[in-house]
Partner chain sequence: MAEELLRKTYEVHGRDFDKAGENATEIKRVLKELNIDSMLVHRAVVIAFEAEMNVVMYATKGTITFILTEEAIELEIADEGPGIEDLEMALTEGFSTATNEMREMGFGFGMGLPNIRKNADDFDLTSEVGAGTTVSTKVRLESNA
Amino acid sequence: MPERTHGFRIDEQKCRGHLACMRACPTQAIRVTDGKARLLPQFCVDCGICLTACPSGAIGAITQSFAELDKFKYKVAVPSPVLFAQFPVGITPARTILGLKALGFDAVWDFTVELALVNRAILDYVEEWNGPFPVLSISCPVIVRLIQVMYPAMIDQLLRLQPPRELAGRELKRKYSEELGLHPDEIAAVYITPCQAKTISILKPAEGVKSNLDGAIGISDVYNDIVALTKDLEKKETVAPPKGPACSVEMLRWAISKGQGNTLRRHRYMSVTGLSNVIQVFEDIYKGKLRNIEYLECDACWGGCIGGNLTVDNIYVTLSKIHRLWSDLPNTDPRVDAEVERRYPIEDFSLKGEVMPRATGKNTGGLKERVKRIKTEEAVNKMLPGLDCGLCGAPTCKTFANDVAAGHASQDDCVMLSGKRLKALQAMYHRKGEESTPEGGG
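This sequence as a structure, only the one chain, the form predicted together with its partner chain:
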């Protein structure tokens, strides 16, 4: 059983100690010791940037397999809207749904209604909120974890509403258990996810309660099968795609950034995508800026969820497809509106549980001890070259100074301060008789 507190794992066999993941990690959660990358789980926010950065393919996303779902009597797929915009022209949303069913799902849940409900709840929330501003969106699990780890002072600003996928899980279990006479625990609600961060948010929610969803399967894990299966279905021509729209404008809007802007058009709203951009904006908020913005939608991936690392197409192709799908869909659906009117007054959308700051181990010891640590860090930092070469195994000189002050590293690990370290590295990275990697190593 793999460790499931984080959305990926490092394969030590494949890791060649390239330092690429360590340098790319936005929260400095990776160190390279003895030529192998190691995760400091308390700092990891599950953004998945290390996955893409690794030249050796040593970091893999944890998603679930179909086998794990066999224990359920009735399996319902809850596809992220991003799924529908991944396929070639012939594979319409309706056919995609058929493909999911051919894969073994008993039903496919369209969460347009839940989306519309959440949009309305957000509007009410923002209008009633007395500050501090801006309210921060909670839909992207990476952002929630980033705040827990790096900006705990901003936790109160997180929207305390469940994301639509969670409400979808709750509603589909209610509906199918009633219709089929099953216990809700016998029904699996499986998110078809664009990123491994949502998988981990389902398996281990930041707010410390049980998710309404039972698991997640990556879009890239179902893509090939759906393409193949829909081709077969076409040949047989036995099953006609269901009539009526299989997707909605609301769903597609949610998949891209600025999705909530439409709901909040009368409010001061801002959207930021890309983790480095989000960090920049959070730094400004931390400095006391941006208090005029009422709602800030943040997505760790560029362009929003369409940029997730378990998607297949690049974001521009996906956007183009969304644009195309959009033009075929009606702007409003009276059935959706009626459902929203019916459900909004009777349902509770508030977040179960509380998002708490994550213990990073930085705040231990008494005041004197902590001051001493800061002073040591500053003193060590002054001796370091400031090159951020990474050969000590920490991403920056400053991080290294911090590690030394905390007693996790020795200043002799710096090649500028110790010749021994250089020799040790030469021995470790000298690959006798081995072919160099196609990337050129390093």
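Please show me the structure of the same protein in the form predicted alone, now that we have looked at it in the form predicted together with its partner chain.
Excluded here are partners and other molecules; the one chain stands alone.
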């Protein structure tokens, strides 16, 4: 099995070279060469925007299958809070858990306690922080990777705490290992994820360490099976859903934007969703314009995790369901509070490794080589029209000039500088048009 370093793959057979993915990518991680999209992995932050931008469906998310979990003796699902608000009204959180077990999981882990623990740890962290503000949340792996690639000077502002899903993976392995007499490596902790970015954050964490989780399965991959299985189970009078609430208000808050705001309501807190909005705010931070915020919660998906690209339901419908679930749940649970009090003094919340800047190759080579590259880039940029048409295969003229200077492209790839390039594109796309037209079609 090839190593997974990013949360999606490009199917060259389906790719029509439409340039849409290249233009949509916020970190300029895609080029179109010979009519096919190519990934520059060092710039990719796994935001998944290219998946929805591609009109040919050539880019698909990578998650895991149940077959890959067969090596484990005991399988535990760790469902994202988003999962519970995806189903029709009749399928309650309790029945969702029943469906996950019918799907093949031996247990389902409610990580409300881990969420409460991290909320408390965040509050202490912010109050004790003496570095530059704002402190940046790390719950969204896309944001962490964005900082690694585009804003490395802000890495020290990242929250140095493990996200709740990681604490859940560690705790469930400890618990079931003791109860069942199994080695922790024989127990699978599987996150049911709303996006492919969290999959890759588990398989290849930004800190370069081993995750406490063993993999992830997309919500869209289990949705239909859970709907079908719960309907079958309802017909069996001997099967009853678990009693009591299967999720909490605290858990559901993390599924939407401002999920951590309730914890930090006495502090200068701000929530930003949507990658383009996050980049705009980060630019202000980078320029020193935003210093009066103590904690910044960022989500790459608009609206928070409910907007993930592996979800099924419309985000507004999901939000409505979350509010309905809230109304049936108590704001606090004495059992959760007691467990938090017990575990908080002895819990290790710190990241297992340091988050480092991503090596993008922009500043490689000696001083003489870098100066030469800069001069070449400036010279090429002066010749370009600045139209950012993308026909060269790069998203902007400035990026194209950088590619030429780095030796990854030729000046002849610009249609304004070479007639050969335009003729080659005409021939290539005309040929593609013929291939895609059914025999006898107009």
